[in-house]
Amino acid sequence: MKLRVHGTLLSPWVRRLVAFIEEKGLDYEIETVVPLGDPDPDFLKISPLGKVPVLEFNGRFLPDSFAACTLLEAEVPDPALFPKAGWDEAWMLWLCDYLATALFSKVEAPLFIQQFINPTFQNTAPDADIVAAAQQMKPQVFDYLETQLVSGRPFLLGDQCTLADLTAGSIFVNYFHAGETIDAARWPNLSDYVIRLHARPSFERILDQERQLVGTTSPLFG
């Protein structure tokens, strides 16, 4: 199986999808894509929304990360990153949807291009009607999140890491790279389960990767 993931790893869901792979202890390869300004035309030929990541596989094009995991999971079953089929599986793909939707789009991605990207990559000023939105709808999200963690529930959906695990984790980074942090005395099992996550050999080794890309520049490796 040759495995050629192109984008950058700065995105979280390129980096969900390198995690789903290092799960599964797999070889891969990245083909650097940054998705800033306009798609380069051949990009376009394999992502026709021209977002990342792409997952080659096996010399074909698949141009989603969500799509890309179902694929590998049923190429590599073991270990398991899906539930059975059943509520379990139901209800981890609603918590996909609920962190794209809710914990990136309304909190993490504002503050991530406004903190991180924008002044590091762009030399402009944070918007600061952009970030106070961001920072309002954070602990809606987060008292969310808190009580699907339960005290002493390793994961989203009990004893078993899935993807939805692998979801929170990459989206976390993001948000650690814009300079914020979870304040354990208000959410203390999210606290814990983050840390837990980012201590996986998995993640160990994307944020090395992710170290050498950004160095210093990144509140999270200052």
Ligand SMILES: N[C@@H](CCC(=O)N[C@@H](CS)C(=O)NCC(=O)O)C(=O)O
Contents of the next structure:
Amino acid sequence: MKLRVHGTLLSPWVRRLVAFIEEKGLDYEIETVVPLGDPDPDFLKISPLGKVPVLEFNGRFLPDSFAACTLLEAEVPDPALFPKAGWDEAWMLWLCDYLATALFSKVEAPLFIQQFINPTFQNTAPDADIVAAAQQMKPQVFDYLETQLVSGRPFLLGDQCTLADLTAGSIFVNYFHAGETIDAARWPNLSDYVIRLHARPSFERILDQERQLVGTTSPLFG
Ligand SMILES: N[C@@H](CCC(=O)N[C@@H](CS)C(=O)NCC(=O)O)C(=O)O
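Moving on from the form predicted on its own, kindly provide the form predicted together with the ligand as a structure.
Let us now look at the entire complex, which starts with that chain.
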């Protein structure tokens, strides 16, 4: 099986796909595509929305991380990163949607763009209103995740690490790149959970690669 991921590890969606591949123990290459500015017309041929990641799988191109993880789960069932069909699988799909809609879109992405991407790569100052709106949204989202991580459960679905956990772990890397922290006194389960996720060999290998990419410009490595 030949896997090539088109994108950059600084995207949470690229990172979750790479974490999925790492957890499956598969080899892969990264073809760097940074989705800033107008997309290259050649890239639009394999990613009509101009988004990363694209998974190149045995010469074919799949332009979405969720679709790509679904394919890999079917091709390489062991270790299972999707729960068996039924309530748990449906709940994982809901959590992935919640993480994308709430944690990513309303909290992490605004902070990451304003506090990391803009100052580091665009030489512009953070927009205080956008940052304030994200900060205001944060407690509601973190409270919900805290309730999902009932003490003693290692993962969102219980004992099984799933795509939902890799999604959460990936989004929190960018949250940390933005210079943010999780208040462990207020959200102890969430704080422990993210520490444990980032200590997994999959995330450790990814973070090593990211350290090469951004070095101490990220507070995560500073
Ligand atoms: N649902 C897609 C989302 C991918 C996505 O939004 N990628 C962003 C980077 S984090 C992107 O490429 N944005 C560029 C653009 O929208 O032009 C997936 O999971 O693959």
